[in-house]
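To begin, one chain is listed below as structure tokens, in the form predicted alone.
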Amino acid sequence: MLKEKTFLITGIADEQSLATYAAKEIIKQGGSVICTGLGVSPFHKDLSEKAKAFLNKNFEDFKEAVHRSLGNSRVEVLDITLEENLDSLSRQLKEEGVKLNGLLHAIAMDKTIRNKKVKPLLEVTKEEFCDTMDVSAYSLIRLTRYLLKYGVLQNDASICSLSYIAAAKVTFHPYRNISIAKAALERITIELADELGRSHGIRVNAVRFSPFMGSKAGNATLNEEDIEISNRMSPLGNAAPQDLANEIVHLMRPKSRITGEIRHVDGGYHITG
């Protein structure tokens, strides 16, 4: 299905990430995959030293789990904040001939949640709701920015994004400043599905997934309870990372005429959550 097809990978942690999955079915379905993680590149200015070994630390662990999952996968580093990251390696990858027949956007961040805690609304400052809203929603803008700019993203390519049910409704697993974010994601899924599927023929989707402890993104909030309380209220049960996969393959594949969509993988949960 997508045999000689090119797709970006943002959001791979480490082996267990949604991203990954999704990576893996690609590969598995004839496509290659260029994998993208958080490392220290010569466009972070002043950086202490803790940080230094902080983003080393992690792109290194990014890198092995992509090399353990998805073999000799291409990786690269990639800040979603800076403006410059992004204009060097979408350059990079157009001086290298690198078509991309699509992206998965699967990044996020929320300063205020610790050990499984959730700050109240009321509490979260504006530089961490600027923060989140900045790498979980506006980044999928910027990026397909810089992309599009040099000529790297291809007409008829295929976007999509990771969203949960918390970006609609109050669950009983809490979230708040992240919820706001993922809203926003979506919100801006569909007009860039108006304004790219005019303008280059690209189709822009978000996919929502069950609760999953899986990913360290997942592991931050829920508990065992959690999960168990979702699969019960799911008509069919929690879905598996497998079917998200094969969920974002299907909305990866050519010629697709489905976009502006907010598509749901969850096992129904979003009918009773």
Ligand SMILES: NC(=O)c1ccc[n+]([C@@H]2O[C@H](COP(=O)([O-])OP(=O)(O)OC[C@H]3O[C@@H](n4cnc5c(N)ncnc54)[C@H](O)[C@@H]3O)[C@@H](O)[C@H]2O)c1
Given for the second form:
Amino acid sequence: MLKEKTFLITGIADEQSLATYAAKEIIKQGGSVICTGLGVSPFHKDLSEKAKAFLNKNFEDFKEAVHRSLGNSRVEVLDITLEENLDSLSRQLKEEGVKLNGLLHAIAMDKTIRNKKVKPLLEVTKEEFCDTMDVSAYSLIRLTRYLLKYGVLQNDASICSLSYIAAAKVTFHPYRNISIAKAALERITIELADELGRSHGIRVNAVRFSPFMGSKAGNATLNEEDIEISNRMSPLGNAAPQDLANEIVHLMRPKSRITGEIRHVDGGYHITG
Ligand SMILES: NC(=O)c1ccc[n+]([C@@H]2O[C@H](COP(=O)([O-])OP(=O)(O)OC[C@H]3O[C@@H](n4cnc5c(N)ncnc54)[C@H](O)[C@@H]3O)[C@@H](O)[C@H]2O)c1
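If the one shown is the form predicted alone, what is the structure of the form predicted in complex with the named molecule?
What follows is the whole complex; the chain from before opens it.
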């Protein structure tokens, strides 16, 4: 289905990252992937020793996960907030003649959730709000802009990002700050679908997925109880990462006319409550 197609995969932290499942399925369907992971780049400035150690460990875990799950797929460092990092990566891909048929945006960060506790919105600072927005939502615009600037992202490519029902509804475990960023990510998806559909024939969609504790982000924010409640409320029970991977492959298929969609892979959770 995806023979001779190449996809950029962001957001792999380890083997349990949702992006790892998606990349594995893309490869199974004949595609190839270039994976980006968060690590120390030449474009970081004034990193503390602690931050450096965190980023280095993150990148090692990322490389290990790619090696174990995705064979010899290419890996690159990318901090999605750094313009220079994106410019350099996109230029390099261009110089090597890489042509991308799609990309997966699977990146989110919110420092107002600590030890599974969510800060009330009234206490969220402007800096915390803007950081979360930058990493989790605006980054989709920034990533797309640089890949297009260098002609790496092909006409007819497919862009997919990962969201959550909290973008639209207050759920039994409200996320507050990141919910607002997810709402922005979904609106960006729709606006880009219109812009890029007309200018480049590029499709842009987002998928809202069930809560999943296996990944680092999921584990940092969810409790077992949340998973059970959601499982009970969903007519088909919680969706699994493989269900999500199948849907992403479906959206990545060439020549479909699906765009501007906010899809649900959540066992039907969204129709309840
Ligand atoms: N786990 C869930 O319950 C769930 C449900 C629905 C949607 N999602 C979404 O799926 C996506 C992937 O999350 P996951 O659950 O696989 O967790 P994860 O922790 O495996 O992935 C989050 C990724 O974001 C990356 N990241 C954070 N800041 C970055 C930056 N500045 N530059 C580059 N990368 C950065 C991390 O390195 C990590 O790879 C996120 O958008 C998340 O909101 C998760």
